[in-house]
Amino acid sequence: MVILLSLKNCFQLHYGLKIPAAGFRCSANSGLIIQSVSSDIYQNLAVEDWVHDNMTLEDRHVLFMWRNSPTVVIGRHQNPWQECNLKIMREKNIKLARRRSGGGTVYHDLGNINLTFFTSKKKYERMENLKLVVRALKALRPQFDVRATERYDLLLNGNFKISGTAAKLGRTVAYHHCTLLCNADRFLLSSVLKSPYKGIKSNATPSMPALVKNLFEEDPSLTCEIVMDAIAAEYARCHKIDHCITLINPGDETVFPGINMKTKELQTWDWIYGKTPKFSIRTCFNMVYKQSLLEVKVDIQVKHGRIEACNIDLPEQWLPPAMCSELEKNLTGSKLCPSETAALASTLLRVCPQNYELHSKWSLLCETVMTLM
């Protein structure tokens, strides 16, 4: 059952804050089920941060259910260039987000359900949460073959991954979150979770590819709403609380003081790209110029998402060495970002000799380098 209540009043009944905030009280009630009305990834991740940072969960539990518009979400220690196709994502306006937890890269859209289980650190138990989801699915469709694995995934029919897991353990509070593929766009999922970038050397956490399937493909009558209600019902039964889902607005500062600052931080370039572990790109590619095939070698060192060092090896005499050196010099210190590189290239082009052939070669080289970004 979904109810529209003032979450502020609901929290007054259920929880105390670690930090003082007017209107919040603590009581003996042991559980709460909340669902976001937002489909914005940054707002929903900010709810996780806010609950983790501000609520005391000793002997209490929270289930947070949420869905997002098309987004790729990478783990805390991952490399987006290594994990996804940024070019397709830019073309299709698919967001990129970095979460606070570890784990691998996942694709979200409105056909994917996200579940976050908050507890005290002492009561953190991923497998129990996954078993709860399995029981909820079995209650809906007893014929489903759904199992939790030792890697904390959920498999359908023994082969198809329908859920992946990640977690964050704080000093006293922990959360475990997982996806659940209900009716996601599997074509888009496979397209964006395949990096086209070659020659990357990195110590970032790699994702583990897996065959995936939607619950909808097994039973077209299942919707996200039906599945979420079943999970909420099982959660309420386990924790002996009312089966009530409270809808929340993650942008409401009267309920979540300071949450909009958390949302803004999660959207910044420095968080999404700048937290990428140091890596290098060493690759070579062919350029076609006037029916000639030219081999170009590129060696780029990247730290905090910015180019730390750059070397471009071109065929002798194809471009004046000074022009290539100027490009390398200006790329150093810049973001590994096509829009920033395009702006740099345009600026440098205006000061180079007014020669059509040089301009054509310069533009081709810059466009080729940008394909690495």
Second form
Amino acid sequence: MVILLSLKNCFQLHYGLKIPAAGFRCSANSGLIIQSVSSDIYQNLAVEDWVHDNMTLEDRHVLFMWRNSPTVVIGRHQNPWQECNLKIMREKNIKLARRRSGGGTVYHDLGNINLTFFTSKKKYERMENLKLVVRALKALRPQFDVRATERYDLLLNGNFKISGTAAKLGRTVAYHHCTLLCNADRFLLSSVLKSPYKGIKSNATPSMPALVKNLFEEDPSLTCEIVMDAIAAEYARCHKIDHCITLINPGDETVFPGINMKTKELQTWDWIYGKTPKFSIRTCFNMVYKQSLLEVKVDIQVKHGRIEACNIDLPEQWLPPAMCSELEKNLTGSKLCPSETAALASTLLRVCPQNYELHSKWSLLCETVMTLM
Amino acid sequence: MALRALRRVAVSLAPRCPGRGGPFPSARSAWPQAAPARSLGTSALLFSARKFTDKHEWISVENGIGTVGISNFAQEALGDVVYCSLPEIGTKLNKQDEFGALESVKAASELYSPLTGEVTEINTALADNPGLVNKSCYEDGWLIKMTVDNPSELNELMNEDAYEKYIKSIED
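One more: the block was the form predicted alone; return the form predicted in complex with its partner chain.
What follows is the whole complex; the chain from before opens it.
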């Protein structure tokens, strides 16, 4: 039976966890199960950071369960331009987050469950955690064909990925987190996890595309709640603790002192985009202007998410060379960001001759360059 | 401040003094003369055999510059390194500060500075060849070079024998 405890009934989490079995209604001698009430990716990632930085887990483990509103989450050393379709994401208000663990890019929505297994560094064991999840699923639906691979994926029916894994090893604490597709929007997943950007050369860690499936497609009676409950039950059984889940509010500073600062940091442009490893974009565009096809060559170097150097090659005399080099000069140092580029472009337009033809060529060029971002 | 200036002098002098044990030319420094330099703390800042931290980083100091990497035990435990995230040159680090991360098939693992100092160089070969950390963790797979601001911190680190014993104890 699941007893969902409101945190009001427990001592402050960080004290309770440091003093064995103090103050909790369920005995948490060697394990604790927490579930976030928030669906905000940044708040939930901040919980992971907080536990990683503040807890000592020598003799206890923690399972953290969380779900998010539509978000794409990239790995620590990945390149968002290489991994996802930022344009669609902006249109559909899908957030972008960079996590601190390694691994590849995933799509989250409320039909996806995230599980984080916190242990001491010594007790870090991804396969054991995944076997736990498999046992939980098989206890729910014995007919399911679910297994863990060497890459720490979970496959359904031998070839559909339902879970991906990533991990972080810190000073004394380690965490292994994984996704679990229950009833996520697969159509949206495929479209946002496909990058439209060409010509990117980068040494960022790449993702491995895979065929995916939801558990719901195998059995429509399964919901996220049922699955989370089964996993919590299996975790409780393994750790010989009570099957009770503590609800946590990641915005509560009294329970997680300092967490709001961590949340803020995860939302900054400098973290999400600025941490992208150095890369270059070298590509050719075809612009259509008055029924003629024009070739534009672009060569951009990007460091910390900002344009370090850029070169735009246009057909001779299509635009006054001075204008083109003004654009290149102003782009240098600015963020690789369409709204920043648009602002820059309109500012430059104001200082150039008021000529309709020139303006329309300029707008076309800038729009073309913005499609890179 | 003066100490730092002296160190820079020492660094630029060292290549010209074939035997590092010689005292500094008196015209150039206000540091009290004492020979041999080996017996002073300054000898540690000029040169130190490889020392290890309990987080499995190593540092060896030559001409006042420390080269930092991870130990063989660490690279084996990590598995194949796929990405090295290193700091910018000029970054100031305190002992035990996080200075970067290595991503491997196993996880993203943080790197901790063995000493207090400033980053002077990073191993750019690792950008295209992160596997060097596995193949040659003590030579070509070095991570950063840094100044040694507090040479006494070296005494807090383990020498090779002590580190071997340490690994054995944690493996049990």
